[in-house]
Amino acid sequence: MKRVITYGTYDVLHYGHINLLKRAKALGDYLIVVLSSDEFNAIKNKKSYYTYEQRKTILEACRYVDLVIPEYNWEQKIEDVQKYQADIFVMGDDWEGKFDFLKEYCEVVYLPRTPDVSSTQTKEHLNKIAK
């Protein structure tokens, strides 16, 4: 069985996501999610509009899914990597390099993002709307 694990915040869900959770999915047999605590969000000074808990909840209904695990630290990859026998690392291509040195435990890919949506631009219009 080929593992794949990915890391990130997905709040706000979108479609977006859905793309890169899929083509992470379809690089392997079994996909780990290693989604930003709420913790962890603070110290990266993010405020979530879900809580850690919600988000988790909603990444384990996708079907591409299999794993949905907390992320407390930046350091934390190797250990994950190696814990969950992952065989490939999947990031979006804006980190491009900045997870090279994974290559020693896995494989690297970066997959491109899907243009024109980020959860940044949907959180700024729900805002907008809200008003």
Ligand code: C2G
Second form
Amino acid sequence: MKRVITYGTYDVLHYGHINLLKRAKALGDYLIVVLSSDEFNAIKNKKSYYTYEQRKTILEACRYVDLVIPEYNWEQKIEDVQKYQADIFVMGDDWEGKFDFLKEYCEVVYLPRTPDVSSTQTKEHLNKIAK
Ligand code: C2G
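Output the structure of the form predicted in complex with the ligand; the preceding block shows the form predicted alone.
Now the complete complex, all chains and molecules, led by this one.
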């Protein structure tokens, strides 16, 4: 049973997110998504449209996701990897190299981002056409 773990805000879920989750799940048998809390989003200077609970509900409906737990800070990854016995840590390659410190605890994989889609872009476009 290979356990995969990944982190993110996953606001306004789009096909770029799904593409990441799909590939992450394909690396193992069980995918844990550590979802940024609203407070941690503030630390990341991200204002999400949906609350943590709403983003959690949406992610839990995704066929590739087996468990959603909260991300409260930058420092919890080693503890999470150990606590949830993750074999593989996966992130989009916009994070390339940033989490290599996890290599002594698990495999670290950076996957190519899906081009031309982001929650920010989607929200901006919807704001524009809503006027
Ligand atoms: N992603 C992607 N392609 C996109 C957009 C996002 O592959 N077009 C990936 C990101 O690389 C990330 C995941 O989808 O692996 C979630 O993206 P965000 O919600 O933007 O996550 P982020 O704010 O980068 O949070 O501790 C780590 C942070 O919580 C990462």
